[in-house]
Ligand code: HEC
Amino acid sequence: MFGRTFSLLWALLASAALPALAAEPGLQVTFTSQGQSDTRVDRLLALYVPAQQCPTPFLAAGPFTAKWEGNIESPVRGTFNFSVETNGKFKLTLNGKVLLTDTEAKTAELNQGANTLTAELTSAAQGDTFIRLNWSSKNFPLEPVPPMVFSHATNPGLEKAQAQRFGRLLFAQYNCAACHADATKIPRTGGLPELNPGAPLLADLGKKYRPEFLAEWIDNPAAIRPHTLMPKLFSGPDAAQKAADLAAMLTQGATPAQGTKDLSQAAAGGALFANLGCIACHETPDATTRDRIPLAHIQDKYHGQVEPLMAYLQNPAATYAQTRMPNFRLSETEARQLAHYLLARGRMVKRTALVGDATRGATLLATSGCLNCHAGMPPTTQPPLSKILQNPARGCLAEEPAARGTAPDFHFAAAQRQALLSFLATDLNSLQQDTPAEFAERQIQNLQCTACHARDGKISRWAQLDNECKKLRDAVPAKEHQEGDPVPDAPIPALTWQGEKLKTAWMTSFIAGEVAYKPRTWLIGRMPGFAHATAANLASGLAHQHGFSTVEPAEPEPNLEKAKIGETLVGNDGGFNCIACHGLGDRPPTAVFEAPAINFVQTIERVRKGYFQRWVLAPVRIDPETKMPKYADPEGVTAITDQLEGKGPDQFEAIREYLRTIK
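May I have the structure of this chain only, in the form predicted on its own?
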């Protein structure tokens, strides 16, 4: 699953690549509350559960226990110091021996290979429950035990729980409740955030889309875009005619104009397609493979029209609030270039179109369930959920067409069908609630965050497409690189530690596309914006996954005495010369190479206090590709001994106090 994995040798030597673990990554964790249990896999031995909230969506709120089981994989024998931060009763067992029962650090020797681990937590009697397992050694300072060293063996109980989670997500994504309503089991608001996702608005389709394409899409959407959430509505010998009738109704009164393609702008659009990371989620429009979301149909869909495609690219959520397509805040020029590229490289299908009847189509629109998703209308012809639960293997979930009858065909794979059946066998109470940590994990997959970002040692899909990106960039005449220009091959930040690193409020704004500045000006890519509610839940979930609250503790006013020392330490006269690369508010860096580093004022706004200290002590341990030098030795001592006795942690704290004074 994780591909290239960094294991304990990485922990010892900072960045040595190891083969993939034989077992599955992460730890199995079993929660028990009110006599009920639930199991899942966690990346880290970390947890945050606010008081009076459920530990998992499948358990009730209240006191709980959690038990992590798995291995710490080690390629070498070594000695490590383990410690825990927690509000709850905790016990850690390594290789059958109890190591920790309180927050005092204890030393343990890990064997080469798999070391069995068991950790048990009883929720806090008062306040929020949290846990963070840390370690250190003579080679590195205190840090969270990284996810790259954890593994677990799968088992039937875990597989069942995972299937139920997958089915719960599918139930929401495919909007099953839009047709099969049940007010007692399915909340209209609250609960599982992905519930009631709706579908694109059906307005003005005739002005944008080619009717013949729309008819083919309605007839069999999965043939055009695999894994689409849109079902094949009609079956039987007249299915294609019904699709044509519905398309005629949806496009009546308007016909898209024949667009013109400007090949002179297509090359620049192709470079944008590579540089913005579109290629990480989508195939190029002239591709014949379908490893990613295909775009070959765009020319056929828009009939070569540039303007409606530009409008979509500049605001994807305009007609579909819950779209997964993010907003890249494209300029008009960028949107036009991208649109010309997509249209110039796509295909036009020559088809003998059936003549549709808009009147028959209007009847089908009302009776086929279209408006349940596309307009939020209450179901009128579909059976309620209570009836579906009596025989869930029929209708939409039937494997054979005869058992499906007139129900829509969602082209479910066997694993999807079994997951939905597994979820429908539960009491469905999990639809009434959710946890931020699990929401974040689902959305990292759903929004394809790892298409652009590395995570837990696995490189991103974008990084694996260098050859394709280079071809698109090379089609544009090269220009001489100027200092400050973005660098095409600069690595995108990894997701591994973002929940520990970034303040939740800032992370929410950044994911939502609401931060006006670009922290890393040297990146050729651009962080797009997602819906604010999604961004807020995702940011909260990432913090909880790392065992942190969503709110940083309030800090006193900066210590001016320490700040004075910090001002010296960031300078080039008796300091680390941080100002060579980093700007200080309005003051630019003094000796930039290629591009300036992140402005220090932004660092204080963005980064949690604890992570700042961990990063400055050992940056290469966190990011092996960083250009940030390491200033402290393994004992935390720096070369500047005339300030704070050379104690790195104290010096870096003084630097942070100084940075807090800069406006």
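Shown: the form predicted on its own; wanted: the form predicted together with ligand HEC:
Only a single chain is listed, so you will not see partners or other molecules.
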């Protein structure tokens, strides 16, 4: 299968086994606006830049040019037809020859392996600018050139631009501005969305957490969670005592009695931990490795108490709006089982704790900078931004602990420190603006979407943990499988084409956890919910990455004549029998055992029109593993010749018109 070849090639390119190629995925793209340039890597040769919006956060809004450079890695030698959809001025050069200068399709021979590509775009004279590069061949119909075939070689200019981008994100996420403020350079609202990240509310901690644990956390957060955003604020011989004082203050008035764990529920919780995908982001609580986010300390942190842990699992954002832990809409039973699993398998630390003094703790809380992050209090004693820009490699960014002085320790790796220095050397104007396309890319990484989703030919982390999952599932007695019971190991949709597939409004609600129904009822796993504002910006950004507007053009009322034909075509009497697998409203699929599929009533509000056509014409081009049959040959002709002259695209259009009429 073609898709498999791509994935294989992709795996080879991505593996360190072939350093000679030194090729990275995606294309390098250089934007120029008002005499300034900026470079980044894009997954696709596609863009959507709304009028009045900057093409990248490092450039001013207004007319711009874009230049893509890199390779198309072709799995075979062959002939391909290229075409472009754009409202700008475009030129495509392949293997040194100019191929496209307008929207007319042209044929090109590609060599097996790398083919050099350069493309240039001048933004549209007015309004939004968009571009999408497509191809087709005798083996497959027109489609966007997929991200899996693009590669580029890295170079110092690109590396510098990437470091600045990374540093810009770190500056926001680690809340540098909480202590090093500057009202003119750092916007409180608008601008880079990750600015002002906040921190958990420090209220009622005594009801939930064990003071000894909190002292250990405050003394050195990174020792408990390697990728924490909270710095170590105290150094020197009295650091542990200060932490104990703060813990005493924060838990004053209540300390939890040790809870009781119910071992009989732990195994069911363990199975959920595997089946819901917790395992894709987290180590199991009995693990000693810390590659994924550790949970071994949970028993200790919660002092073995079930109720507060359940409350957290059911609403992780309750005391921390910007948490990266998503909301799984867990039922009471699920939350209880998961809580018992985490409490039963984790460690409880026996320590000789320092005795904390709550009064000293209260003073420390007000003077140590805790509240700059935790309560948004303006900084008082820390140097302002202008000051740290003069000495950027010191204090919080010092390489040696001795040179850090009284500054917090963020536990930065060398690459993070370098990135922050790179960013601080810019004019910082990029904090004032952002683009959804770059936001989406950053957040897919930050929120670990690829823990559960395959993307651009790379399998998900979850899919690499089959052995660990199996152990957890096998610990509960097997139930006999009933027809219609959800299963743990059915495929999860890849993220690769979602920007082209889903309507932005629906995708926003879905990522935000606001869609009441579950499209794939046959999965035990479910898509967890993330904050609404993040979801909206992410969904818009994915559309833009694929060259689409966030709004689909309005459609006229359904064509009832076509819809009538469509109704016949979905059925098994003179049609394709789509309803064998697809339910139609409250009519269940007629042959569920074939391959479960999404109910057709959801399709119209979910799926964009163009993608509907592309999917039904050649499903394996999008998902090489799909069980959905292909109904049209490469010319688009189907086996049903007595309707609409056997023309696949017209027939599928009729089906879509029919689906638009059903409720």
